[in-house]
Amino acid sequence: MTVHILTIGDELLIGQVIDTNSAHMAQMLHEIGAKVIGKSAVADSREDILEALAQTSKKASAVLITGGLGPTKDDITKKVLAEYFGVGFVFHQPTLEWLNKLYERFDRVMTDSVRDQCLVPQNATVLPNKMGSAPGMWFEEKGKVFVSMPGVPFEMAYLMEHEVLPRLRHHFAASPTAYRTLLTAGEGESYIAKILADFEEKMPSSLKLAYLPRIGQVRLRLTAAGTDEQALLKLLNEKFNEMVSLLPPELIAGYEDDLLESAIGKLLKEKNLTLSTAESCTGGYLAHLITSVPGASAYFTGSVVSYSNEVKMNQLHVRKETLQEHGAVSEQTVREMVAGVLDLLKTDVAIAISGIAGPDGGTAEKPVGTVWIAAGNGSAIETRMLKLGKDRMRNIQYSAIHALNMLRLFMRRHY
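Show me the structure of that chain alone, the form predicted on its own.
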């Protein structure tokens, strides 16, 4: 099965909205063995949409479309699809019944434009959208499949999972595909690729290793494709375990869908430890990552965002002499921040960050991008200085990820 992803909307082309749908769809399609052969975006223009439908369907066996299904005048995807297939519209009563329930639940009055969303092209199979008002639509034409979905990300994701993927698997009988994923932290992809060079060289043609880097981490995805599903899974697990055994244990942060913050959470729960944070330049971003994991309340007590020296002194009991002699961005300060938040919030372990995120505020001695991080408990505190760049957001993100990894390594050594 080959797929082309087509996104529709002026807002995508001018950069007003970032296209996250394509990435999510591509990942979901990969999981069922579909091959994405192209992605494109077009404006809310009749001519552009018609041309895109004609061109993309020449090479792909399925075209997955998002956007342009709302109730406003610029949402023209449904009308253009009807024109493309040469059909009229029919009224879909189950969609009206769903909309009535939806609007009653929120005590709102349905407008005529919303009611018009019950009109669908005659040749469409309606895909119920339990996350919104616009239904998805499935079309089959001359051996090709076209699927139209709303552009709202959570609505698209619902339709993909509950309607589109099951239908695609049944319609095209995709070959079995399976994958295993390893999360590493602390080294870049070139370092890991060097370790795994011989492993990759000898890998069977039915396997593929992908390096998926992100800030401070590299996800390794080993994919297997074939016709014999049992043999495929056996080979995949054997080679995945071999790959894991070749890497230094301290690099391995998690498995499958783990993020570094969720892997840290599992480790804290496993060791029955509680965590607190003291943040300066990251402004709460570290706590945000930790609390983005469901169930974080089982191990995360809280955070002190000590952006000013006064808060560092009054809340975390960083000594005035330390700040005067060494400055807020120093090893001595983050050590005292760890000790202070451990005492204040009564946790087993803690992380502290203080730095110059930028783009200004640096000095010759401590330029923008200088960050000190500490991780520790009541018995030991480990520190490290980072020398980053001038991009403020990247400095904040990298500092928080590096701090999580420092805590992970600290727990490996001390617990």
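Given the structure is predicted, the values throughout are model-derived calculations rather than measurements. For clarity, a rigid core is taken as the largest C-alpha set superposing within 1.5 Å between two forms. Numbering follows the first chain given and starts at 1. First, how it differs from the form predicted together with another copy of the chain.
Positional change of Q397 between the two forms stays under 2 Å at the C-alpha, relative to the superposed core. Put the two forms on the same core and the Cα of V293 is off by less than 2 Å between the two forms. Shown in the overlay between the two forms, fitted on the rigid core, is a CA shift at M25 of 2 Å or greater.
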Given for the second form:
There are 2 protein chains.
Amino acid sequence: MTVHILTIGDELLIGQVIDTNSAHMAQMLHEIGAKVIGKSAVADSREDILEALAQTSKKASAVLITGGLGPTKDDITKKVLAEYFGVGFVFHQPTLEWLNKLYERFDRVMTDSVRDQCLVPQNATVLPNKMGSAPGMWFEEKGKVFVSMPGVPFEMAYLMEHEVLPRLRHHFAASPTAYRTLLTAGEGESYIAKILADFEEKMPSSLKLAYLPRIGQVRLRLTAAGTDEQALLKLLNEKFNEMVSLLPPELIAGYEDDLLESAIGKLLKEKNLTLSTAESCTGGYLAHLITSVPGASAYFTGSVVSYSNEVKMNQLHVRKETLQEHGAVSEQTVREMVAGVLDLLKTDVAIAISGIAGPDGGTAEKPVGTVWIAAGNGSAIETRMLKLGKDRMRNIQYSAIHALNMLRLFMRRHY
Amino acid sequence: MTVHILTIGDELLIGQVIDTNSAHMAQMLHEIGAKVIGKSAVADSREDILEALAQTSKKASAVLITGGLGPTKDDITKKVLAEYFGVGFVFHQPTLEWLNKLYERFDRVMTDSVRDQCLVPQNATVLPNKMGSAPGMWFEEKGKVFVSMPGVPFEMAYLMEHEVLPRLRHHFAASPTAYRTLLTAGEGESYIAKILADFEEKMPSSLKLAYLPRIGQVRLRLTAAGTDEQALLKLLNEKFNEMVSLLPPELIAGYEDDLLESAIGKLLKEKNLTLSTAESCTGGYLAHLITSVPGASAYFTGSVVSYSNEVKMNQLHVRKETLQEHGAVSEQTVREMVAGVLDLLKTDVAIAISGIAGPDGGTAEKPVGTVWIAAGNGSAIETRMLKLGKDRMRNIQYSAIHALNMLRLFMRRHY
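Moving on from the form predicted on its own, kindly provide the form predicted together with another copy of the chain as a structure.
Shown next: the complete complex, the earlier chain at its head.
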């Protein structure tokens, strides 16, 4: 199955919005074994959209479209699709019922332009959008598939996961494939690739290894394709276990859908431990990561985001002398922050972070990107200094992920 | 001048890399009045690149290409360009001199594959790349311009600014455009579109209005194009002000690049107020949004993420009776959380959130998605209940954004 990703919207062409959708879609498609052969962006223009539909569907077996489904005048995707297929519109009652519920819930009054979202091209299969008002639409025309989704990232992601990917799999009767994923943390892609070079070289051609890097993590996805599902699963598990055995055990952080935050949640539950955090430069992002996992309340009690020195002193009992002698970004400070939050929130383990996220606030001695992290419990605390770059958001994200990995390694050693 | 942006690289099609280059290029081009009529990404494949060059240059007067200029085997852009133009290669001596300097500086030995970067297609005008080893190249063919740049973001940005934009301006004698952006919060796209329907209808054809929705926010971008830059700016400002005056003032949250978190930062600074937060279900995300703004430490002291009831009682002094009688997700609890965090972190204003983010944990009386928010100061506290859906991440994000907007409205009324 070959796919072209088509994004529609003037905002993409004047650079006001960075297109994260198409990368996310490509990743999801890659994971089910679909091949993305091209991506393009066009303006909210009838001619450009018509031409793009014709052009892209020549080569790809499916064209996945995002954007231009809102209720305003510049959103013309639906109209142009109907024109392209040469069909009229029908009213889709279930969408109206969904919109009624949605508007009731938010206590808002539905306008006519919203009601227009219930009109869909005659040949559309409506894909219910539980995350928003504009439904997704699935079209089949001369052996090609066209899918239209809203451009709002989480609406697109919901529709891809729950509607589009299962239908694509089914429609193109993708020959049975199976995959398993390993989550590693602590080393980069090239380090791991070097270790696995020989394994990859000798791998049967029915297997494929993909490196899926994220900030501070690399996921390794092994995919097997074939006709005999039993044999394929056996081979996959065999080779997956071989791959795991080749890697340094401390790199292995989780399996399948795990990311560090969920892997750590499982570890805490398994060991029956509770966690709290004390954050300065990450400003709540570490707690956010931890609590993005459903059920985190079973092991996470809370965080003190001590952005000011007063909060560090008054809440976490970091000593004034420590801040004066060593500064807020220092090993001593994060040690005292861990001790303070363990005491305050009464948990078994804790993490603390203090750093200079940037873009300003650095000094010659402690430039922007200097971050101290501590992870520990009542009897041991481990610390580490990071020297990161100048990008604020990246520094926040990398520090939080690195801190989670430090906690994981701490628990490996102490529990 | 019309431009097509062509990015080359397998990594873009499997979603391994988010393409920030093309948005940055589009923005720079937009600012000099060039019209980006399309963007596309293709694999490191000879056929796909040849086809893309032919296709895109049919409509656009210039094709700006990034990627595929590195020294490894999969980097074939230069070779394919030479084939497309039907020319051979020449050795570019100044590039060798630059590479010698570069390698000396970093104390590295130049390999043959690096030396190959001095070979350029015969018809190329070399654009010196002071940020890296692969030079940019400018081609003119049958009245069309083709530019090839490395995909490394800061190398591309350097070449665009110092070489490509000046040459494009000169080559095409561009017509100017300008835009202004308004941030609104509190109502949806269709509500605003209804108010502005008449304004949009009567708008001169040289202006264009775009709706750019985000969670809990809608940005309105007005763009003007023309030949006389003075007249165009005058018209743009006139119409922008008219648009602002048509909207209910409480919807207007910021201008240009503002999002709620930065708009609130400006408001707090302007009124010389400090802020703290107390979060339960948002688990640190609210603090993260606030601290994603550079310089937030000027007004934000910190947050207590009180995920467990013990932390609500012990740190924020929410009364045990309140939790027993009304529950952790209640108006009374968020009122006491605001009062508690104001007292604890000694700030002028504070926000508190408590809710059921889901996917589990709901009851008949308080289903998943029930969220209570309070915003206030020492003398007044305003509260609101939200009834959201079942998606954990969306509930977290929407609650935090809604809370920021409540704080904005509270400050409008009380300061």
